[in-house]
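One chain comes next, on its own, written out as structure tokens in the form predicted alone.
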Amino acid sequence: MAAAEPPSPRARGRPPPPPARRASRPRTAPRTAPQGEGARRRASCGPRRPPYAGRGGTARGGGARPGSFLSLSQRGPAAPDSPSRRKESGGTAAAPLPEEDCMKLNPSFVGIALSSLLAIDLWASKRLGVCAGEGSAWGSARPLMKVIEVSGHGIPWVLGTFYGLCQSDSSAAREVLLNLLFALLLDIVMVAVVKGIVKRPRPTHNKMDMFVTISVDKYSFPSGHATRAALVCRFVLRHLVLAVPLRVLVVLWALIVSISRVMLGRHNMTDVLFGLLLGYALYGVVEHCWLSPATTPALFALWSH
């Protein structure tokens, strides 16, 4: 009688034992193709470059391509060509910079000198403005300086000359007064034109409490008082017979009027200096265009009545 077989693990309710694993073979290095001359050169140049990455920083296709190298054709968006690169590639040469840009990048000696003189002018004018306000160093002399300011204003001179021309009975006196009126009107027009062109603002420490101003009087360059003082001084010394003390007083009046413009803070020093030069030059124009009964008889016939 044959012996009974023992019950299997499945019959007993136990899980069967796991199957036995096969012995794994040792991995061998993958066979590589024989390196050619190009591969040897790449190996001698150093480590391989990373594969081409897209804009998001990852390789195309979700991963890096094994064995792929970064070539010139696989680079990202190229940077703008420089002038030298365009020249090497056979393109046209780059256009030169505009002249004004070159001047800003490389200022000339004249520009630096003018800027320095302007800074010195502003500094010295502010230091000399000792009567610009009541609280200034010479604030007590401000009323006297304002009287001198009125003595060099254009309106009193024009009205006074016109009144003398109307009251004069001498033909010689009328000739002199008529040319003085012409000189004063020419001075007012020229100063207004230059101020409107330059449009230099008045000093910051100036008080706009001047005597009878017009629209262009808000500008500073040139000084109308200095221009008028130089013009009237030359005219009086040339056409009026005066004693030596009176001639000295006329010159002193012109200098004081000019200096008072800086002391009151109305103008900078360069405004006054240019005004003196302009007034001196305007007298030459008046002499060249001198009005006489021979040149303008109708005008003198009008005033004779």
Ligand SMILES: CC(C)=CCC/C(C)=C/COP(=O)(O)O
Contents of the next structure:
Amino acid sequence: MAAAEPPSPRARGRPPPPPARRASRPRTAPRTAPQGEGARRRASCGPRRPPYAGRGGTARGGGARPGSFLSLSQRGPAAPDSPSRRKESGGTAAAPLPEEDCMKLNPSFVGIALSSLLAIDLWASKRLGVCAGEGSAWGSARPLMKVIEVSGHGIPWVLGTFYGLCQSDSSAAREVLLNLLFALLLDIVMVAVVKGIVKRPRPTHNKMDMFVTISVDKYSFPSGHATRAALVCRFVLRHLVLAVPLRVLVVLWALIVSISRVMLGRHNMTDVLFGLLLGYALYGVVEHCWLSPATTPALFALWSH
Ligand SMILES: CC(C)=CCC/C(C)=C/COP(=O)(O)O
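Having gone through the form predicted alone, I am curious about the other one (the form predicted together with the ligand); can you provide its structure?
In what comes next, the whole complex appears, and the chain from above leads the way.
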């Protein structure tokens, strides 16, 4: 006689066992099939206030709205019925994915990372501002730092280049100096534009006793001295024939000018780093727009004697 079969779960009034994929899920995430519209919305990857979001779904320290969560599993509206989508949803288009299948990236993490970086920047820059005043740790080196500051200032560079241009008697020298003048003016304009847009104030420990400034120089991002140092350094190394020790000196000068901006308390480190990058990139623009008697004959006619 055959043994009596145990009653099936359905016969006992229990729900049928879940499909194999669901059965492999951890027990800590029990689930029941979504019932009704409300449950379907909860199970979807759509906008949903995260547990750590404040009023209006804004996470602390960031500006993420609930709808701005990114889901790697979500599909854009362009391909709502793609084969992969159909496969995922078991053949029915637009079926919501289970919540656990969504990986949410909260954009406010980027904000938190940036804020942390800026906080470290402010803290480290203040500590490195050892020549920010006469009473600072290296206050006695401040006069020397200010001489280095003048060596990277725009006025001596623009006036010196202009003077050299007027004095030059070879067309090759004129071409190089005219392009250097263009590079210096482009640098001043670009730095002024970025400073005017970003409007980052100078460090609080800075004493505003700089030699000749323009209105945007009350802002600190990026460092005009650092952009000029990087730009002039690249320009000189490329267009002047110098012995190796002099080439090393040019690079050292650019580095010392840049470091001195933080030591003097004029800038935070990120101002200087961005300034160096900007100056390096601006040299590429100068090379691209290289002025020559062939491309700008009228300009060169001004300087021919
Ligand atoms: C007045 C002219 C022609 C240039 C201004 C040069 C200057 C004062 C730049 C500011 O440099 P930092 O941003 O490094 O402090």
